[in-house]
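Here we start with a single chain on its own, the form predicted alone, put down as structure tokens.
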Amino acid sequence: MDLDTVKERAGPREFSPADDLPEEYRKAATRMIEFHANSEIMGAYLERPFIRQAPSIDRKLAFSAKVQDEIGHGQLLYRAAESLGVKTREEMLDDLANGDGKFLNCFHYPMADWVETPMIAFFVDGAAMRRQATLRRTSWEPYAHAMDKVCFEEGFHVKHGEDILKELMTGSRKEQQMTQKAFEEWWPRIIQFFGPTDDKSTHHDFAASVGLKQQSNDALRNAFLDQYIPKARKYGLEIPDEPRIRERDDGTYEVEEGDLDWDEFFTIAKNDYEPGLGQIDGRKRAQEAVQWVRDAIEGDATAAGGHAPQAAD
């Protein structure tokens, strides 16, 4: 099949691996999903160390289950990629423990503690269904079944970080405070979440020509804006000065975008961004604490003369 018959074609769940792809798209959606999974990755590590410092059972277990649960659309996302036959799973995990593996800004961000968790489990997680449930109408047939999977889960997700900042905000005086400088100092990330503006994406067209993409980022950002703009303020917090917000004659919103620390946010996007190096090292260190794992796995294989379930990282 030629490029411009996958472009007649696109829609909605319409190629599959039964078909034979142009060497762009096969590329091009590689790198889309590649990018997906390693972002479920990289927060799932990022939000890990809090299982511990949770203040009850009760979200200790949730929190587990929500860390566990990306883990697994990691993997999910790592095979639907791997079925468009550009790169296999091994080495996607190895480029995202070297660095060359690219993520999501948001994940390169250090969090210090317990209260900047509804900012990833609301408010990120909450952008990323906007974006995830358009992409249960792309034109790969796995990675839109992978997402029915991803956005059942992640809407519990959602609600769980609502849960909890609903509850920081109605309680003492101190929680609300450190929750309001908490989300001051991760909105104007969670803004940038969606990618460069339309103007600055390179990516975004030729993505869309052939289906893999349903809306383009300043539409998604601008949506997300008028769905968690009345959320925030109906949870008591203020929407800082910057980024200036403008709210049109109809009520929708949009971000002053020359506001946002793009340089910071492509510098981000290249991997060279000093807290989200750390984030790399510590991925790496988890991926080689886990590999006698797989020596063993494969050792078992080889002696059995057969296959055996890959180990999950």
The other form holds:
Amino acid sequence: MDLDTVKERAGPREFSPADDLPEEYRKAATRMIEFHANSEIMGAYLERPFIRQAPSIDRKLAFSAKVQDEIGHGQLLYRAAESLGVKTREEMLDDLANGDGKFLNCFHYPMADWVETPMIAFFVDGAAMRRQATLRRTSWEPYAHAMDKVCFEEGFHVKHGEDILKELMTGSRKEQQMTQKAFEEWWPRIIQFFGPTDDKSTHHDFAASVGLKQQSNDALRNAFLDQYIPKARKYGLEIPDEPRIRERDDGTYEVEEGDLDWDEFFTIAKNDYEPGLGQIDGRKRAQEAVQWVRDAIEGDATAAGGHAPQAAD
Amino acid sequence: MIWEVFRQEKVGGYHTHCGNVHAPDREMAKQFAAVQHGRRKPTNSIWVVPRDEIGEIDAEDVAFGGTTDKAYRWATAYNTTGTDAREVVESEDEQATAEKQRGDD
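Switch over from the form predicted alone to the form predicted together with the partner chain, please.
Then the entire complex follows, led off by the chain already shown.
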């Protein structure tokens, strides 16, 4: 199939591994899905320490379930990316460990305290879900199928995160202040979740023209602001003065993009950001520590019948 | 020989199990499946799989999901606000439906 045919046919769940697709499509899809898969894994590693730090048994159970889910999402997505035939799962995991794999800006920042958990589990997951819901209509069928399961489970993460936020914001005065402080620190990063504005986004046009991407960064960000600003206010969080948020006449919101630190954003995007390197190293050590499990599984499968297993499919 | 049949309704949808056919080989199995399972309901594609190729474990072999109450894993366990984002409401509805169907069929 040539690129023009792909653009013509591009529709929800249109292409599957049986189709003969041009290199450009396969590369763009791999890039997008690998980024997504890496982000799921790095998000899980960021949150993992808080399973032990969670304040009650209920929270521990729910938080460990969430972290398990995120790792599972990563596995599903590596599978969807692998089926494009550009990179193997092994290559993607190696790239992530050695610092070549790209992932979401929010997961480069270290997290120190429990009050920060709803920033990820509510706001970032809420933002992620806003984007993922549109990707159920992406043109790469295995990706769309993965999104069905991801969105199903993500609802629980968002609700759980919201529940933590509610608990903190109806807790002691000190808890409220600490949560507000965490919110002020995380808010600009959360807004940057959707990436640079449409005019600065290098990959959007192609991805949109072949049906991989369903909505532009700006459209997603604005939809997110419309939903989550009222929610933040509802729980008593004050929206910081910077970045400036404008309310349009119809009650929807937009952000003053110039107020966001795009230098830091692009430094992070290149994996050059100092605190983020600690996250990557931590992931690398974990990857190495469980190498023996992968070796054992692989040895086992070869002995049994020769074809490699698809772990966590 | 028994072949299990999986039918996909629309392009991009899942192949879901819909029954089986008796056939001596793959070619016949495909033909029988098309006739028996692909005619009444809208069908985009059909898979046939030899039953022997399917690995099965059942509730006697494994306690699926364990015995712990896993209510905390469901979005419906958290009643936080009535005006959720559309995609969260969607997920919650899907989870509520799945919760209701547990134990059915």
